[in-house]
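Below you'll find only one chain, the form predicted on its own, shown as structure tokens.
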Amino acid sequence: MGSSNKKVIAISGSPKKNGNTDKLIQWFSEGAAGLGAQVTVLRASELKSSVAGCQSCRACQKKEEYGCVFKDDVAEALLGMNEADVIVMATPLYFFAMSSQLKAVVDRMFSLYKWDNDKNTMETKLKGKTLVLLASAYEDAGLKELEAPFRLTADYTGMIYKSMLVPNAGVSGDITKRPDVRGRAVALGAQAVTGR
């Protein structure tokens, strides 16, 4: 099938281990790693943070390097996004949105962009990378709303966007009862690193 030397960073937004979100990441990773990609998986709930989300201090805009000025695990994860070819965001549906654990990381992605308001320009190292959303919901409601900010971010940034939304996934761990989902997730992992 060929091989890939791509780097993948996956951020799990679920505070639960071995639940539906973890399974989606595991299966996606199988597809990517099976083609030689290097996959790093981080749990948002385990990243030590010195601040509660983005502080809107804009100090990141005053330095030449891309990245958050608050030095903690989240800042390291953001630097990992700069180095990755594929960025995976995985989350359960919580009140028609991503989990708060993941949102705290996503908001600090502000530091990975440089804006010049006078020239009306934006630059980022994320341009051209692939952004993948893996999301599941207990029932068939809310996933399109959850997806909107990820799709908008990819469009705005100039990223390739892929998603796998799994309605009716059931309670934590029930997704393993859906063999169709495993196959789709593995295939998406392969597609993400081959660009197909």
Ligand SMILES: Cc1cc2nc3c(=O)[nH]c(=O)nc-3n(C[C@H](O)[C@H](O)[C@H](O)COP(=O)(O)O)c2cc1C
Second form
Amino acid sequence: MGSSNKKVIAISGSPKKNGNTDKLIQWFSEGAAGLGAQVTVLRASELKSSVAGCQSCRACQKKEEYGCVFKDDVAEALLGMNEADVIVMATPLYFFAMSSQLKAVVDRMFSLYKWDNDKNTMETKLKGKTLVLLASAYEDAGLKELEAPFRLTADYTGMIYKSMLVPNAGVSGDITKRPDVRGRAVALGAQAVTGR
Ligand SMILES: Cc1cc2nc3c(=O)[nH]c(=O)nc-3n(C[C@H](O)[C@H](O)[C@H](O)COP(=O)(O)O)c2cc1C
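Okay, that is the form predicted on its own; can I get the form predicted together with the named molecule now?
Below is the whole assembly, all chains and molecules, this chain first.
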């Protein structure tokens, strides 16, 4: 077993406390923290936001430093992502997509990039970090499609990408009845912070 001094920030996209998404984060965190990583968990639904998602104001592109110009809990979470080594996005499948609570945070990650359209360049401190998707669904349809924006974002950004998709997870809390899931999530947490 190795050890890790990595920083992990996990965003839960589910409004349900102790539901399937929270369980996946909890188990993943056990694996990561067990190796010494520092784990911070935030709930998207509890982050106070002064705007309903990214406003496309592009004010973030006109300033030197990275971060959203709307100062609220989401902006703080974004700065936390910039400081983390591993960013975990966790979501239930809602109508074959991520939850709206998580999407509202993801779109404001626009402020963590700097684009120069004239020079056709993009810079971001997210490059080289690890992006992890944890997702569950009641049925066995749609998780691959849910994964596409996360995988594409990681590829675009130059992030290492890992995921754990759990179909047939039941309703909130039922995931604890699946014998295989806990061990896989703990192992993924350990892998994500040791670069394996
Ligand atoms: C608004 C809403 C939409 C959902 N849409 C789907 C869906 O499209 N496909 C599916 O398999 N499950 C769907 N579900 C079920 C959840 O994805 C599933 O139970 C998930 O594991 C719940 O995670 P949680 O306990 O963290 O909220 C939906 C649930 C809700 C509340």
